[in-house]
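Just the one chain here, the form predicted alone, laid out as structure tokens.
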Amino acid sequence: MRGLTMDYQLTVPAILRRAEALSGGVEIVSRRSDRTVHRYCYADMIRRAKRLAVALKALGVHPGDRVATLAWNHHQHLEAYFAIPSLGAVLHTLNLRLHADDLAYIVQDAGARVVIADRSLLPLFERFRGRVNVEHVIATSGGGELPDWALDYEALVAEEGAGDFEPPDLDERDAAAMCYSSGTTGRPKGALYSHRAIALLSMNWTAADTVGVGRRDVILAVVPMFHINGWGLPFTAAHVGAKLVLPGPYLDADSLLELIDTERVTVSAGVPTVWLDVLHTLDSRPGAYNVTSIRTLVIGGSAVPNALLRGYQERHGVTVMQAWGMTETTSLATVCPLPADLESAPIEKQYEWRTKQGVPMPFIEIRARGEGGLVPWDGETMGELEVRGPTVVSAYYNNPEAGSGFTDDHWLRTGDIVTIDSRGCVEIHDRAKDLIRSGGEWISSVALENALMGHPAVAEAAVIAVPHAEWGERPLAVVVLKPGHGASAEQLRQHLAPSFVKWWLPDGFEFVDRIPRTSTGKFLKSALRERFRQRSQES
């Protein structure tokens, strides 16, 4: 016998209806490309999103069609976030930091019919325009002339007819959005997200034992909207009716801190490299910005150094919460709030917990697999993390050959090497490809990096494997020092020595001005391995 509840569809239009009914007057703040600030409210955004949907339909966009966006975080991009899925089409966000060759492949592979691009990014689109079968290009306002092959976004949304828009009947399992992996290990792979996955992720952000986002929050959406749907924050903000702040193309520390200060931001999220820069600015210019409004910074994408957690908490009163997710999980899959029984524990015990990636979000299941099968939840035995749940993709778009990314019983293989403790708390020790195999034993580059970044002179550190004639591989540390600070290789080695066995310690240290990063802000270790592959052992 089936239950007698209503067959209510969890869709993006349902989120939009709630925002329209309950949060129309709540503010949305957006920084333009000329650094001026645009302000309007959810009622304005929804009206314009409906007009955009009508315009796209008039251009021949039908349910199931892909509409790509090549844009920074701003109010026009937000309108597209809701207009495209509400039309039944698929929001396809393009990573504007990828090479033009990768973008051409992604647009063609997805079969996008329309591209909505920032005018400032039209030169990037022009580099691959001749290699894609796009029918229409719509240019947002700001930055550059409008070429004759592009339509003006503002002219389209200025047309009347929004009141006539009615979303088609959508099934919550219909595709609403898609993103592609960054392609660091081969061709980018497409992840297709359902309306249901987006709705459930939005609700997961609001749970009391996750981040607890609510109507009283002011959300600064630092995560680029082209990266896993901005981790779902634009949809979550609309779902709860929270004030939303969009930073545009300016993700430097001063620009972000200015918005945090003036808009009284309470919640934000991003990768560690962004928040390391912000922390350095706060430390170097005490009193320049007021960050007392922030209750939580959610940081994911790579492991968070203990020094970053301590720096925010002890010097600025800001709580950092680690999280983990990936393109294939529609964003966050684990999050690490402090359990109730640790709230009165010694501070060192609290930091020990908070340096982990956390417990699974609601309806996400986890396990880890080693060479001998599934590993116990003992906090010690390492294995590759596998996950499943309603926000986890079951296959890659248009790529049947990528089936090796899933187990025979349909769990996603993440490529992250982890331990899981008795409470179900995940701790990432490395990416499988970044573990260092020395003399038949594993060395965690993440553990060494986090310890190095605890040195007062170190701004950033990445540890990579370099070939070694006797041991196979040995660790090499690549270090960026803070301005005005100095440290020798021997001083850094001595800093590590109390925390690691001798054979874990890096054989060499390279001091550089900058560590290359991926399109999503993570350290690009493949570039470092290529640069230093001939590095000989140092004593």
Second form
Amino acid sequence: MRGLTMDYQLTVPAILRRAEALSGGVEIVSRRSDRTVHRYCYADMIRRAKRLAVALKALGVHPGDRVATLAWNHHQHLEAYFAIPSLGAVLHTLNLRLHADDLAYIVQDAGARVVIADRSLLPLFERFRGRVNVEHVIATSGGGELPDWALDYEALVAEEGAGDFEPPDLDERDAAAMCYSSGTTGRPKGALYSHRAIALLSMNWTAADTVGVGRRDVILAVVPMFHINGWGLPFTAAHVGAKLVLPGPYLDADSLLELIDTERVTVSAGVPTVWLDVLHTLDSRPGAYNVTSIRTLVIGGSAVPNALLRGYQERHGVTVMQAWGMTETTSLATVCPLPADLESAPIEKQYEWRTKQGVPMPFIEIRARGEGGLVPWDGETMGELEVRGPTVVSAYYNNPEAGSGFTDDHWLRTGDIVTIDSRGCVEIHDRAKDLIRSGGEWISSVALENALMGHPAVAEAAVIAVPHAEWGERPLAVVVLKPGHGASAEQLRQHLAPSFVKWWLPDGFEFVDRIPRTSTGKFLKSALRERFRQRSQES
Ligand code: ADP
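Can you give me the structure for the form predicted together with adenosine-5'-diphosphate (ADP), which would complement the form predicted alone we have just seen?
Below is the entire complex, every chain and molecule, led by the chain shown above.
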């Protein structure tokens, strides 16, 4: 119909044009591998990203080709984030914590033609180089020699005449980026993100009813840029023109706190394990770091323990906002800010709300399905969460057999067992594969972990199912105590007893030094199940 609004394409180059026009002077700060800090501004980043795009084109990269990155969070990786999609190619971020066999599979499955790798990660690449058909390897600066099979990133970006880049005409439905799920449940599966999905996710971060990110913010991108596009934060920062801080390979608590303090960070995001470590450091060395600049820490990827929310709020004045999302949803799909009517509610009620995974982001639709069909939004009936929306993948890349991940009417089946309340707030009780089925009833490991991590002596807790002759499965708690603290199994059981029916209480408690983590920093429960499989039978 004539006279309609413009058919303006929501693309990564559109984000870049906006940053170039409005935010050229805003700073981007990166920690280098030698710990020194690199500073420049969006104008510099954009100029170099364009040169990189020209260089990639000269190497034979065409629209639709996959260009992989194997890199920590730093300015050169950020340049690749914008150069590759602006060329019409697909930014394929590789999880550098994966095993070389998985990386070889992922690179081949995606058909990446070029890899941009940190020089310090070339030894990892070398371990699977012979198994992949990559035509060019470009090494960023940093530690290590440049092997004769790699090109120097800085030399490519410095080439003269490379500055006049014009992105091709892109459709917002073209692929801009891709990530693979970490494969803790079978072969890694690829998720392909459109320009439109990335643009809309960037908008969603800025909405007042979500995190409300704006140009006054200073964003510390703690989430690795290989984990679901750093949850979209690098694109969001450029979109709004917020100062961006990239921590390089240093994700330990002191390095992060130093950046938060010196750069006056206002917003950050990441998985609970990272922020538990940061909280322990803040608690154990009061006054060592100033964190008063932070207004919101967005934490998700696995359930946020109540004790983490309370610890930050009550002892350090930092507000944590829980978020839920998946590789398949271009990261954040629900967030849990406190609704206005709960602002004056008793504090316990507020924490109760904030321990949930939250309400859907704009344009995300949710529902949950139990054995008898869709479940009511009563906050009590459990079912598997299903989602749809413009940031949700419609299929897996190159993998038609993974069709069981979708319903007949094309919603994504998340594998998360949830309740939804009358306000549309989702609460995750477990991942389907982590659920404990005892005597035909479900026990929520998330609820038990949450309560255990509320004990003053407990640093971390994971509750797993172990086989049991009579009940099928029984819960076993695996606990890490805080340094210098002690608690017996009986004391922990007594701590849980008032909050749970008796048959929910773990049969056994195992004390360990560390809970193994997945490549994205979540508790690796499959390894615990393997290790403690015999426990319940023996006890
Ligand atoms: P992986 O399967 O490798 O962990 P993802 O990062 O895509 O890959 O994980 C998505 C899953 O993480 C979700 O399906 C859910 O089980 C879990 N998850 C994400 N955010 C939360 C959260 N806030 N609370 C509980 N679980 C979460």
